[in-house]
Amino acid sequence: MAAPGDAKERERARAALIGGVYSNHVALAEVLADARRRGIEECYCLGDLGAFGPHPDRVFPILLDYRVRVVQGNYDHSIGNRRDDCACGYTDPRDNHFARLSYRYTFDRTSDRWKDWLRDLPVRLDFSLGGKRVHLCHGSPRRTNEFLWESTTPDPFLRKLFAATGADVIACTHTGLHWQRELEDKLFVNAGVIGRPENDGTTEVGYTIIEAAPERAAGVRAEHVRVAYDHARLAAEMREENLPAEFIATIETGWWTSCLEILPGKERARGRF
């Protein structure tokens, strides 16, 4: 078995950021082809690899099968450490009672193989990327389940993880909603997520490229790629499973009905509920 999280020390022009999986081997497989098929060989999954989906254990092959590099998610963390409780990061009673739900059909149905495997995969990684030092980390790079915001993040605190990482370009996900900000000549990218749409009423997910672009400031441009998955197939597995109604009406509708409370008012207003 590959090492997880390994990578290679030399160049790279581009590079594929995938966030939370959340048990969609459907989306995973479909977004990998498309980033094979554009001809990005150096592919990065930043954790989260179960929750609210089904069938957990069938995401680790197709990021074997792909080489794909894996940071380790709170979710990843606290399954491979056998602990009791995602550590989401949530406070509000009704997103953890969904976020309990959701970890116990994971932690219930991830082989003991693959427990072992999440353990030991590393909290961040860094690479080298047309000369810019990338780091990716799952919350942020001081804490796995920090939740950082587009509109409640400033940059002045962005500027502190850069100082405090010396990279110029820093990746995260976590949020499930993608963005991105250039500071002078840094880069901060949240790659979103490919476990479930992004409360925007489609139900294509995306993932992230980063390349090489000496002619921006930062030396990295970022682009946030949409997919279109079969995501009736996850909906119906998800059924079978007796998930929730409430995650499979997020996976046919693309609007979120669960996990809500912890959206900022500016983010939340852009859904539905």
Second form
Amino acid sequence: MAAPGDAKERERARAALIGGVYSNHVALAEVLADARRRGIEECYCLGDLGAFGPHPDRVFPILLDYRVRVVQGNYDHSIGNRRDDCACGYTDPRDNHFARLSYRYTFDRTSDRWKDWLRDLPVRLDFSLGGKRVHLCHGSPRRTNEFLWESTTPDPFLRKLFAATGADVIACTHTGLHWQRELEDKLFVNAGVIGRPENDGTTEVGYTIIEAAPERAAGVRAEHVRVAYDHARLAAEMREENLPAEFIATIETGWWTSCLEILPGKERARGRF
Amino acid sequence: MTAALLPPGELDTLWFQVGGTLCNLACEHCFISCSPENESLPLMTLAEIEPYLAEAEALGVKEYYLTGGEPFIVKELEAIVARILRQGPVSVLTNGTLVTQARAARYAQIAAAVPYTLEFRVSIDGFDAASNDAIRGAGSFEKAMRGVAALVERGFLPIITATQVWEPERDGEVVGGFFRELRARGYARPRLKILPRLKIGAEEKRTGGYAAEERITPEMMEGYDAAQLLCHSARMVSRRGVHVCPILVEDPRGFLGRSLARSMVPYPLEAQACYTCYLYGAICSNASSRVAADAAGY
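Alternate state requested, the form predicted in complex with the partner chain (shown: the form predicted on its own):
Zooming out: every chain and molecule, the one shown earlier first.
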């Protein structure tokens, strides 16, 4: 006899995928309200709750309130296990300078209760959507801090990831830029992030809705949704907390000003800095 | 002494020594002593590369690098770049002196037609003609800067690489100098990668080789993240076949046969150049590589 949970598995036809939150509790509340207005009940966060923004403890009650299921990001793993650095995967001294500032602030202001909660998050979540197997991870299925940019993630490499996971849909975040690619009967999604804008000169952030789509080869389609939020309020909080002016400029202008050296040329050329 | 044995990861990165050991310059710190006369490794053709590309596709390779020698002396380079870009991102390592306006324009067209990134890494050794040309030869600085400007004009963001031939105390002054010079020449947001010196090839003659104790022991690998080393997830292909990495192409210990799949075997880190990679991480990749050295206090 099927358990009630199984019945729910069968019914699931849509889900919201939310990328890195980076302590942007204002955007998180707005994005989840947007998903709820659309009637989406299943919300997943792909990890990296802290970094960059103010008051890291504020995101947790919102996630719990909306019953968001969360995958552990590299940031969450580091904070949860009381590590010395974020293990973001940056290699340039300038990127690492800002990463260190941000990590120290977030670490000091995340309470022990939530550090333990972060430590115990799963590194992957698998579920069924319209009969298709969906695999959620933070960076890539094989490494939490692997950057999967559109211009550096070739089809043969994705095929290898699909073969290794056995999934029909793989979704990740970590880079900060959303993209998707259909590959034969598979769908790969980078859900983007909601912690900061997408380096496109607008202040909006975005999340991704995946939906059962029997007419598509992969059986699932993905739609990236942009959401405006009170970014001025977030910027004001960041100022009060003395966070770096570079971080605040990104929230207010939509252009990335730090942690740029990791971008491939094709993605970086689209930004201002 | 027993060498540390590195277990292989997945093959993510594939290098091609398209330019062999032939180069229009003869830099006095070159780790494989490339020059206009060094034909130890010949140029490669697209036909020679194809079988390896087929194997790389099956193995799910993530990125490709073209080096030499100087890739721009390869007549087929444009065709090779266009072909590989259909399969994945490509980085071309060049001294920049042969990059003309017309060539930059053609590469911009090739890059615009594919989803994958095309990167150029231009190596120089000083932010002015005096310091650069002392190592790379008269006139090479101006020619490289013209190459950089041509690439920037076509929308590329070339990664400027420099081997650290100066003393570490001068880091700020030299790196700041690079940025000022590049901006003054119209490259508004320069990307810069500083490489450690590899004390082999011409550089060994210039400043002396590695000290006896500068090698990796099995104990040093305990708790070390093997993914930091390029040979964990990369291989180099030359006209001869498959080599463990771009550094050891002239070292018989670096030769691993003619099959990519069969080259992914545990590798003994016995060459002394391995010690530099141990300290600095994957020095050959596009990512800056100072992190491991910073952490080690170097």
